[in-house]
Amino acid sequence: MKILVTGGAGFIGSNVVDAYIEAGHDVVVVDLPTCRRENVHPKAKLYLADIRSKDLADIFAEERPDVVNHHAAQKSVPKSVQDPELDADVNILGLLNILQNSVRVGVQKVIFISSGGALSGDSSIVPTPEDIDPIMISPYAISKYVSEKYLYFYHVTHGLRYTSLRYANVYGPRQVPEGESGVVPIFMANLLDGRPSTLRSYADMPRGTTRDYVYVGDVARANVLALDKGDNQALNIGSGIELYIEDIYHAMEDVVGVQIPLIRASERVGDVRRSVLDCTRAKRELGWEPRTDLREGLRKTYEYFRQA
């Protein structure tokens, strides 16, 4: 089938594109002119466009994809707090542009990338399943929640099938230590360069917040399975293992073979204290569960950084 992947030159999106092509599908990528073109698989067709642009209509009319995989997003929680209008413009209006064009050309299904960590909030249920009422403490989380409601509307009104994949903290090759990239690439780059890293934590959580980490190769496999499974559902995609940020850092020190003390700092506005996902539904509906343990994933990430 033909699959259009927005954000397909990014860290996760490009790994998903590779998995789709390896599975025998035709892939079209839509990403910004500033994207990392070197990440795009040579067999994929690349369009340089903003998901909010009117140009998207011409791309959809030309390519007429069977499935849209929507990875493009404003992904920074702090930026969403600072500029909620930008967050809504990209994450909500950008999605609506995609959905309108999908209906117009007869797309069969949209795979939407949501956030398990942002939507689970500081839930009292840990690991957190998909059916809890979200505790949203950032505009980013709100935009993901609203987007899932729009997906349901387009399904009921237009018959457009969807699967919402709620990612945990994804890490692995091609993730860069820039902007809102997660702690793994930032810590890795600092360790390799001999620089100290900063641990942001709440006063009553000195080891940092907790997170659920999942390797990008496992995430890409979930996107392949979601092509024809998990219709009209939200599915958590994570490891189900809760880890303190400080524990991740020490595991990375072991992999790299260096030890550099952490710098302690206060939490950021919008930071969730605890986040770990219950992925039982993904196992049942997709036949998916993670295969890469943390040490193996960090070793693969380390090798990528050494060769980059």
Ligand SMILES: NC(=O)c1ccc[n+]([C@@H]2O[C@H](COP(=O)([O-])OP(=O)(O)OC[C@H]3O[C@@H](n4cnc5c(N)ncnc54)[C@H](O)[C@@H]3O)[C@@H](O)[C@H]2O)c1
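Residue numbers count along the first chain shown, from 1. Think of the rigid core as the biggest set of C-alphas that the two forms share within 1.5 Å after superposition. Just so you know, these numbers come straight off a predicted model, no measurement behind them. First, how it differs from the form predicted together with the ligand.
If you fit the rigid core between these two forms, you'll see the Cα of Val156 move by less than 2 angstroms.
In the core-superposed comparison between these two forms, Asp204 has its Cα shifted by at least 2 Å.
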Given for the second form:
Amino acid sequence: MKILVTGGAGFIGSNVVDAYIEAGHDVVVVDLPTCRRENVHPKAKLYLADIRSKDLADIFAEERPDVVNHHAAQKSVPKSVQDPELDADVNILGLLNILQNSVRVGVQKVIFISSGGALSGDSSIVPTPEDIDPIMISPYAISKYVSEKYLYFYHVTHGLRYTSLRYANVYGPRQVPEGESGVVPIFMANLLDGRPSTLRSYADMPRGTTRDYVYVGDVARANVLALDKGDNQALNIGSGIELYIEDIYHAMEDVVGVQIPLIRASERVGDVRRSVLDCTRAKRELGWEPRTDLREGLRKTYEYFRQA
Ligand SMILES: NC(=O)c1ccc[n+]([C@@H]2O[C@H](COP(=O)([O-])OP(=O)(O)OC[C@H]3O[C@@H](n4cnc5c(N)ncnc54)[C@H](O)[C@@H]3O)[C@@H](O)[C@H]2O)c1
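The form predicted together with the ligand is what I need now, so please give it after the form predicted alone.
Shown next: the complete complex, the earlier chain at its head.
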């Protein structure tokens, strides 16, 4: 099968490309000229282009992929709050450019990447299933939600099949320790450099907020299974395990073999207090379950950061 992966030089997208190539597929990557090319598997063909650009039409016409896997995004929640127009431009108009070109060249299926955490907000149902009324507290969440509505429209109108994979907090090799990337790479970089990390928490939640952490290798496997399963629906992809941020930090201290006390600070405005996904639908529809427990995932992440 020929698969076009947008954002295939990024953290998760590049791991998905590796899994597709390992499963014997032909892979074409579309990513920005500023992307991390070193992440792209040598057997994948790389096009440097913006998903919003007119160049996409030529790429689709030339490659005629069977499946499009869409990981490219404006992925920062705070940036979406500061600049909702940019967020909608990349995440909504970029998706429409992909969908229009998909219909034009006869793509069979689009695998779209959504966010379970962003769409559940502070839901009172924990673990949160897919069919809650989403509470959206950022333009990022709104753009992911609207994207799923467009996918449904293209399915009923043009017969384009889709699966929306709603990720929990993904961690693992190639994640970058910068502001928006979640705590694992930031804590890991600090522990390796002997620097203290900051735990932001609500006064009544001293161990921090809770999150659902899923290893990127397991996420990549869900993308392989979604090639021919789980059509026309949204599926949560997470561990289903609720962890306090402080507990993750201590697990990382064990893996790295150092102990550095945390600096405690007040919460970030808008931080969701509890977040964990109910992933029973992915198990039923894809036959998918995470296989990598936190310790093993953190060990693999540590090996990557040590050698990077
Ligand atoms: N990291 C997580 O925990 C998480 C959780 C939920 C959802 N997601 C979603 O997963 C996807 C991948 O996230 P990631 O963490 O791997 O991010 P990432 O930044 O590592 O990867 C995104 C890639 O998309 C590319 N890109 C961005 N804008 C583009 C554009 N206009 N045209 C072409 N390419 C563009 C970037 O260059 C980058 O290589 C995103 O859709 C994100 O919203 C991530």
